[in-house]
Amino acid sequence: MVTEHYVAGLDVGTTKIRTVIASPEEGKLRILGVGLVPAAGLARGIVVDREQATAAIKESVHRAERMAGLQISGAYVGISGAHIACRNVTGRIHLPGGEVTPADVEKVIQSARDNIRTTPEQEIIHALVRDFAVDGEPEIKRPVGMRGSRLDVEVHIVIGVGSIIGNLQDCVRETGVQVLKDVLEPLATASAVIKEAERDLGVMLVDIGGGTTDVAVFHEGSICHTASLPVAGHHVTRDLAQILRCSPEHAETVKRRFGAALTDLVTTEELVPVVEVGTETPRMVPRRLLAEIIQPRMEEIFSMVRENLQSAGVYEAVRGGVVMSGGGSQLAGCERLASVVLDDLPVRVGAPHGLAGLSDSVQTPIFATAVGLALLAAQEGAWAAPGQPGRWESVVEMATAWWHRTVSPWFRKRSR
């Protein structure tokens, strides 16, 4: 089966790569296929090894492919990073037809564009319109058409350094796929699990990755601040890797299965077996010191969240309180220790939700960003052009994906 519209997210992350094929219909995305793979050649959000990463992309990228039936051309791609800084700035022109045309919104917001000082090695990703004043009056969202002398506009520019996003869109084009649009990732994540009414009041998503902390706030409808921290979930790791004298991928089971991010959540008589670098037997350690760990960490993050927001100006405008994304925030007592450390606002795990199809298998916060992405693409009709059904292996694969498609969502619907 080819998809006449389809859409695909990518979400290159630091631990894991993430694809997201799907399909829009009656106002919901439907899941077609999904790859998700360990990362390779990644740190921090920035590539480090081109082969390593190009392979793992590839292999993500072909996951998706089998199980949905399709081959991609094209993909929204996510980008994060210590790189990635962000300013509101502000433009002006005056209307000399005395009212406003399309043409002016686009000289307006180039205004915008053109107040931003970036070095050499830095490009604008995004130009974000928050909102528009004619005359004056302020909190305009659409002014075409309207009578006045003098247009202005406030902008989120994001911006980036060339190079690394430049290292990222190569490695995905040698896969075969092309970067149809670069996209931040706090704006992806965003667009899957935060609310409308939220960004009204005042809302601060914060997406914890592998390699990264990527914060977004939003305020009266518009993004007013975006950031990527660079300390994450692969830090909470290398601290058990450390202390517990395990390898990196004992120690991340380890934390999956048994961590938690406050210590008053575990009793001191609970244990559970860590195997050691050099032995095969495991030994018993209490599950308690596992928190002790992992809380001082992520208490880090989130003052590093705070301290970011405070340096901007923006924390005061996060009335709606928090909303949590990403592998990190599903620790057992991760939002009670990010309200105790944001001053006691509310928070929540915010998960992809509205889907249709394979939805099962994305309605978890590690899938927000692919799933944002995907939504994003299909939102501004970025279609990736059907190619031959494909890159078939062997009939076995076609069946299994037939069978993913097809039967398992109707047995699950059954069996509810």
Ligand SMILES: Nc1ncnc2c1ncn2[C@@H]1O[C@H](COP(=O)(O)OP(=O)(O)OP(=O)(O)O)[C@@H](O)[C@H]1O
Second form
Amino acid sequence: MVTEHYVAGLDVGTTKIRTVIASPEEGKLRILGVGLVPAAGLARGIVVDREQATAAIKESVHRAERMAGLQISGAYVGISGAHIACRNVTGRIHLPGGEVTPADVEKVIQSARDNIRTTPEQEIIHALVRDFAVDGEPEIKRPVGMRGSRLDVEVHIVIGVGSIIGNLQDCVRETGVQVLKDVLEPLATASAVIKEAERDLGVMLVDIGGGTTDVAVFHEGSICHTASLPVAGHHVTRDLAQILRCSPEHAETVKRRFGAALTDLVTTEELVPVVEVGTETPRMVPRRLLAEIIQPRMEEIFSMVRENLQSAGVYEAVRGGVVMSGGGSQLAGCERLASVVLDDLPVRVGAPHGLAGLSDSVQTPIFATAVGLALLAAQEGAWAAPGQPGRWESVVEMATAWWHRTVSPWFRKRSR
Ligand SMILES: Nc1ncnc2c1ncn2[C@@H]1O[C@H](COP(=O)(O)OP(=O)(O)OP(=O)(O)O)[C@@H](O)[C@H]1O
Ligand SMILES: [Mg+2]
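In place of the form predicted on its own, the structure of the form predicted together with the named molecule is requested.
Below: every chain and molecule of the assembly, starting with the one above.
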């Protein structure tokens, strides 16, 4: 097969590192290669051991490359962790020419960015336009060319700690892959599993990973809140290991095979085998006990999500429902429990769909972030030709790539 272009998404998760390489096919992504390896050197979404993390990223990338039969030179990389903060800010400029120009649009976004106060260690990762207003008239989607004397913008700013992001970038670069763009993970995930109509109505994405539960809220078509909470699937496994006195590895197996997020789903009679530390013969324990351990922790996660949205003042904006992703969402009864804690909102588990090629392996909630990263790269025109590792090194190509990645998608997005 001759592949002219490809995009790559790299999801460096706390439990797994996933690489997805894809090419365009009639407006869809054709999945060419997938790399899934256990994570190492990561905790709570951040790098804690550079050497280990680099080796694991390299292995994931190599597996995807071998499957795709091509070498990647760059990828969109997901970032997450409790160091991430978000704010909605406004910017305003006067229009001396009486008409909005592309330069005015850049200037007004910059004025919003200037209104954000960051600490010396923080940097702005995303400045996502929510809305423009010309002479006080809101909900303007494409301001360029409109007449007026004042341009306002509302922007969702995502901030992170520069050194934490830099550590991940260094690990990726050491594998020979350029970080074409850092993307907040829930934004990437949302692009793979949330529908346009849901964004318009108001929807919350909850990605329950190993170390973090990532949240993104969309309202009236645009992002209005993002958060990363430091409680997720690992905590459930740890609770099981402590109470059942077994190893974390065994607790993980037991959770996946017999676990449930709701006690109601499990009868009191059923018994399941659990091997305690220091023994070899399994002890039979009521399956219901597993659910009794898991349910409170899952309730805690959903309560934290609700409180986070309430304190940000966006909980009322998500009447359209909840879309869950990540490995933690695969527990039996997870959707029902989420709906109970989140005041009966409709809940569904989202997985990437509408893909071609080797799509079977990635149409699952645990690949939503990696596929979403590849999708965003495709939407933003960050295609690269295979076997050309120096592609981004010429100044002209870098400038063209920057235009395609940064400015052109923005115009495309606003013109939709
Ligand atoms: N079938 C399953 N049933 C229950 N839990 C599961 C299942 N599959 C995976 N998990 C849990 O999902 C979690 C991992 O999810 P995921 O792979 O989305 O995390 P990650 O992306 O590596 O981590 P993070 O997003 O936190 O950085 C683990 O805690 C694991 O136990
Ligand atoms: Mg994840």
